Amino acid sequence: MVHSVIIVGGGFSGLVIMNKFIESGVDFLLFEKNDRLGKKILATGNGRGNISNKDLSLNHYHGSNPSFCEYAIKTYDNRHIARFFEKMGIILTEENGRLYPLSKQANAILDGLRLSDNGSVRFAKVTDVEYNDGIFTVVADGKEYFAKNVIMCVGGKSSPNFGTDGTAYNLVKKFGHKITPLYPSLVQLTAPKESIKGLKGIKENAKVTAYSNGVKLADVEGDLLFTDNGISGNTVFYLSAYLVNAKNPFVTVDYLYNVNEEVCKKSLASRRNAYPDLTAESFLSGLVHSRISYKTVSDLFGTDFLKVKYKEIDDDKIDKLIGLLKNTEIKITGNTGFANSQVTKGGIDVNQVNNTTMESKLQKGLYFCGEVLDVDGDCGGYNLQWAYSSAMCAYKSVIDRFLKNKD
């Protein structure tokens, strides 16, 4: 028998095309290698499902070519997702710009997905695909089974966990699509433990710049949080994306963003005047974890902090102290890696397919969805939002091209 189609993946952008083409009546199958489907999704947004953002602007993407994906992100945006889910009862909702479910839960999002599941899943890993005579042949566990188009929703390297270990890839270099770089994206950053010393498990608000050479790329506030080796949380999520490639990388961070600075200065003063004689490393508590405020008063005064007392801090070390509370600098060393990152940077370089498409510009029938092309969004729903814009163009290509056929 030769089908329609064959999906090969299913994780998000597979069973948002699995559910189109149910819904137009195109045959199909669908190969997940795992033991059941989207597993990845469960993680999206910390488990709470973020699938999309308010502001999709282009800047929020990243690759090779990131006008690549232009057409679909404006054609199949997020308000389009949203009647995409409003259709199986599942309502998003806005938090600080970013899409969720209204339960706020990720598994709402894959139980609305797989739903309508028609028996069409295979759960077998695929390890070849042809092409000859017009037809597509992928094998499957040993079998051989036939389409007039494949899908490739295979992910990439990232995560492993969930089956995504680049391996796919190898399934597309026969067709002459040629693979960039590939590095770990939105993932934790590794710093010299000097500069993260004693700060384990703290999580501050706070702002945090990323700079290569000395130059400023981005900037973003939210979370910080200080790990075993290095940094973590949605701030350094967000600028590993751009951290990747850097020449001498480092980030700076201002704890005191949101505060007035004036005000911190008199503040201080007033405990130095009401406090004469406790001792500095108490100094910053208050304005920022003791723990934070321990080590900023280290840094100023060296190994003999414990002795300073608070009347000895004049306002001139006050004002350096702030100082090193707006503009804390961490030298970044690299990154905790693909097991450990959730998007993969790099990918099928996308001057060999179709932007409006999705479809090989080398293999008729043959289309790309998602993460598997060198396509990757910065942290905050705009992966997935790519995933679905991605998966939509390609399902209009296919089934345009099928009713086209069976008229």
Ligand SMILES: Cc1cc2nc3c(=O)[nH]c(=O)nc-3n(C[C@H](O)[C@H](O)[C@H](O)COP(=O)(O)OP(=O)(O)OC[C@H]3O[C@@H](n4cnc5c(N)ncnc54)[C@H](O)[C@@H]3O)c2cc1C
Contents of the next structure:
Amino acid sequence: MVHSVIIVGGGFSGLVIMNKFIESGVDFLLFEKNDRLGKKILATGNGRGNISNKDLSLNHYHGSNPSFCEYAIKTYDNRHIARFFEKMGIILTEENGRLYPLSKQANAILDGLRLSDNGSVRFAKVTDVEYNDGIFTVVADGKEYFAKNVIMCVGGKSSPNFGTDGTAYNLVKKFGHKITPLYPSLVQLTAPKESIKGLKGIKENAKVTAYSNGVKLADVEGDLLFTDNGISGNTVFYLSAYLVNAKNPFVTVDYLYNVNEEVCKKSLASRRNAYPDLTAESFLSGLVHSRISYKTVSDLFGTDFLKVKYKEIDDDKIDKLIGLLKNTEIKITGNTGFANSQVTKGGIDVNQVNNTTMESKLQKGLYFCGEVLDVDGDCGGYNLQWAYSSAMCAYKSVIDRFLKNKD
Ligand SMILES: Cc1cc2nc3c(=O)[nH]c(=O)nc-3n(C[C@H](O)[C@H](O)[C@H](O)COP(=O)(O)OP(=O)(O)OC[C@H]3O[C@@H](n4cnc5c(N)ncnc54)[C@H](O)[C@@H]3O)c2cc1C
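Form predicted alone already given; the form predicted together with this ligand follows:
Then the entire complex follows, led off by the chain already shown.
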């Protein structure tokens, strides 16, 4: 039997298309190599399912050709995805610009996407895709299946524990598709030991700015977490999208971004005057975590200074301490790798793909959706939105062809 479509991958984009095909009566098969559909969806947004964002400006998307995603994101935007889920009885709600299901449970999204499962899902790994005489042959678990169209919804190389180990890129190389260099993104960053010494486990609210070769890339406010080998937290996940392939990357941290600098200086001067005999190690602990106070004082004036009395900290030193709290530089040495990253930067070269249909320019009937393409979004719902928008483009192209009986 020759099916109209075979979908490879039962993650977010694959399940969106599955729902649309069921609604339109297109006959299809979907192959998922895990023993369950949409395993990764359950982990998204810390289990709360952050599926889109109020602000879908294109500067939140990256890749070697960032304008590639413009048509898809604008045509199938956050209102479109909200209507899609509304039809399943899932209402979206906003928190700090991020869109979640009202229940704030990612399993609501997955359950919704599985509601219409019509028995067309096969739990098997696709190991080969070939094209001969107008028909695709898809090999899964050693058996051959046939279709007029194949949609690759196989994800990237990040978080292989969810089935996305990057091996699926090989399935399309034979069609001439190029894969741009792959990097883990939305990932913890590593830093030299001395720059984070003594800070493990501390979570501070800060403004963090990312630089490449001294040029500012982006900044963000939020939590910054110190780990045993680097930095993490919302700010770092966000900035990692800019830093993982940057040259000479570093970040600067402003711990006092939401406080007036002069007020801080005055407050430190009065602390000095009120407690002249206390020792310098705790001097900044009214502004930042005590361990950051300790480290800032010793980084600036040396460890001997930690035992110096408050009364010896003159105004010039106060200026310098505040200056460092507002601009602490941390060199970035790397990241914790694909195993710990949420998204893959790089993928199928989008110059070989039609940006309105997601169809290959090299092989008619072959489509790509979601993370497998060289498009990655910022932290905040941008990647699921991309998976949705690209899936809708592919769906529309296949259905147009189907309705026109072109194939
Ligand atoms: C922990 C975590 C949290 C995240 N949180 C968010 C968030 O809150 N918001 C957001 O926007 N994004 C988030 N993301 C990213 C987002 O989940 C992905 O970008 C998105 O799921 C990509 O969708 P996709 O359809 O392209 O691929 P995926 O959802 O990754 O699905 C690909 C599927 O293809 C299957 N597959 C692969 N190869 C084969 C094969 N050969 N045969 C059969 N099946 C195959 C895989 O098993 C997998 O199920 C998060 C990611 C992780 C890991």
